[in-house]
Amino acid sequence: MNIQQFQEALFTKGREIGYADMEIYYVNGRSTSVKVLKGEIDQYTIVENGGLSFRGVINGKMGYASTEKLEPDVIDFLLEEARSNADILESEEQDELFAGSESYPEQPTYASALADTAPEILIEAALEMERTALAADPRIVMARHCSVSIRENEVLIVNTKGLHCHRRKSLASAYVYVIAADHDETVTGGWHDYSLRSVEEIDIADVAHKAVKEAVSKLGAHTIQSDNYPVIFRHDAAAQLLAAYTSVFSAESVDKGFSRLAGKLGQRVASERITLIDDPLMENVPAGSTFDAEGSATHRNEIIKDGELRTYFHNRKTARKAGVKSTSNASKGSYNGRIGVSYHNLYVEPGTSTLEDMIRKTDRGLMIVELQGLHAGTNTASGNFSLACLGYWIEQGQVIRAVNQITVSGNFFDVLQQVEEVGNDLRFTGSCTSPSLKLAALSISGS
């Protein structure tokens, strides 16, 4: 029984027993991954997951149920389970089914051939990446993790009010994490890249060489004296910091009093150099989407424009409560998760400075490239953070050496205000990205 047959049978039976309106949210995912170690296949993994959630209105109340099976005998279970919990659920504000947007953006082309990539191609790409990394520098002693994977994902939302949203996405990725050793010192470094079309499109050698460069550049690291220094968050560290605080832009967090941005719409909350955008319709990015988890057509939103807070992330429920239009940011963590609020493809708009320009204009300062302990070291309510980090010491416009055993402390909301330069090195590798950001000063604890 395919998903269309299951949905039609479910809705037919639901109407027979008294459901006024019904909706399914279906997710199906499959991934194939090859991991190699020391010239041999270490793991070959195929994972399939997904399921279907059902919600329906019966006797004036909304009930919910979910399943991982799409078999005829599950239909009665879903309808009865939803009816049972509709009878006992008490909620002041009931969810509503959405009939759909007036129009939807055109779906990006789905690379169906990617899912049919031969295992031999994944294996050879992973082996080549490992060989290249090990040969690139004699100080590389091991590729601790070296994998190439493909995955595809399908989402279908259909309801009896007329909503019908469907998308399929695929992605290939390559990741290598190497160990470099010199005398008694051991360091690590990694890199990854992706393609939405084919494994062959990923520059495997480039991924390997960049991972090696990351690792060996950390050799010879030691701490610096505690003080306030000018700080450059390289693009990857800047994205890490932003990702840790994205919840402060959620209307749910604002409504619950968990965000310091509550009541600040229209106000200056960041440097005028900062424009924060959520653009799910951007082409060739891994986190694109033409509709959200409620079936609302997505569009580009400017969360912060030239430092001014323009909007929060809204789903239909939070938008209704706030008296505004949804920003199409409804989300679901899984097929049976609750409707929440999240971003799609969030990024800081790039500036014009190269990272090399930022370094050249720094007399004495620190470039941070990796933040550690983000879960324990950040407080989203206050914005305070205290994080172990790795980076490079800069003197007279040049990178002098690697730095470790340091902690950077500050406040995210102050960081937004203090950005004095935005890089042009935006690199989309996930759903939250940033170019490099330069700040006048942050507190660094070292020796």
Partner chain sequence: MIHPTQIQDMLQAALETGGDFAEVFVEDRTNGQLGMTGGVVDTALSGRDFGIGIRIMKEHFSVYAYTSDLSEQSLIRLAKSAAKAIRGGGAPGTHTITLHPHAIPNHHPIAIIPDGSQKRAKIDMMRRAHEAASQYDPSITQTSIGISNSIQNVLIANSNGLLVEDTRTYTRMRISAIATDGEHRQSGFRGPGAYAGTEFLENLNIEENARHAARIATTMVKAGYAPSGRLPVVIENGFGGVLFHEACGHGLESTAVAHGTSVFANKIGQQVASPLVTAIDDGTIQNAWGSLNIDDEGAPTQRNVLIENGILKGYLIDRMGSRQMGVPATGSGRRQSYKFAPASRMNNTFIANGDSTREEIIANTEYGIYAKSLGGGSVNTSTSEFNFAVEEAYMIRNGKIAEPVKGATLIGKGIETLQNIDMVGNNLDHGQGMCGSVSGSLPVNCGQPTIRVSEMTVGGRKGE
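Keep in mind the model is a prediction, meaning the values are calculated, not measured. Numbering follows the first chain given and starts at 1. We call the rigid core the largest set of C-alpha positions that still match within 1.5 Å between the two forms. Compared with the form predicted in complex with the partner chain:
- After superposing the rigid core, the Cα of Pro435 is displaced by less than 2 Å between these two forms.
- When the rigid core is held fixed, the Cα atom of Ala388 travels less than 2 angstroms between these two forms.
- Relative to the superposed core, Phe413 shifts its CA atom by less than 2 Å between these two forms.
Alright, leaving the form predicted alone aside, put up the form predicted in complex with the partner chain.
No partners, no molecules, just the chain.
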């Protein structure tokens, strides 16, 4: 069955058994990915995959169920499970379906030429990336992972209140992760880039060279003495740290008592150098979107402005409960989740310092370029983190050597307050990004 047929059959049957309103959230994607190793294709992956989430109001309550199978025999499963799920839900705040925004912004996110890229182009790009990486430095022993891929996906939300939202996106990406060795030491480094328009637009050689530089510059690493040091989180490490704590800005987390930012609207929660923006309407970024998971038209939101907390992320339900307007941040982790709250394209507004300036102005300190084990070493309730990391030791404004086998400890909320300098090196590589950030002191564990 195609999606229109399935949706019509589902809504018809749903009405028969007493659903007042119903909605489908459907995602479908295609992708091709080529991974090469030692001059040969190592893995080739082809995907055609979709899934559908159903929600509907029955007996005054909303129930959810989802499926990847779009065949007539699943309709009863969806309707029955959603009904029994609605029956047991106890939240006082009910979800409700939305008829749609008055108008939706336009955003060019789909390039049919990209989606139709011939496999040979992906293969040749991946092979060239591996050749370039291996030739760039004699200490590179292997490209552990070297892949080029294209993907496209669509999202469709249709409900019985008249909502009809549809979008298509396409993306090409290249990723290489290399191993460098010198004497008995082994290090790794990776880089990636993307294009919303074509594979050819990605500078493959640049990706390879940057990955090589990342790896070889980590050679000669050893630990440092445990102490408090000035710390620069390079843009990528800063983005990793921010991404681990984004749930603290969610109105849902605030409402349920999981976030320390409860009651802090209008207050200074960060250094005045920090402005945190969620802008789904920015063009040519991977995480752009013109409507959220409830079908609300999206817009730019300032979460923190010059250090002051301006808003949480809201969907329609959290906004109604808080008596404010939705920020159009309704989310679905995957097609099969419930409606939650999340950001689209979140970033810290860049400052004026170059990373080189920030290093030059550091007398004795550490630049952290990679954080590890974030899923375990961060606590969103307390804000505390203690994380293994990699970086470089800086003395008198110069990078002296690489550092490994250390951890960095601190508290996310304190980090926000203590940012001394914000870099100008923001890169939109994902849905949560940051320029480099410099702090006066953080606790480092080493020897």
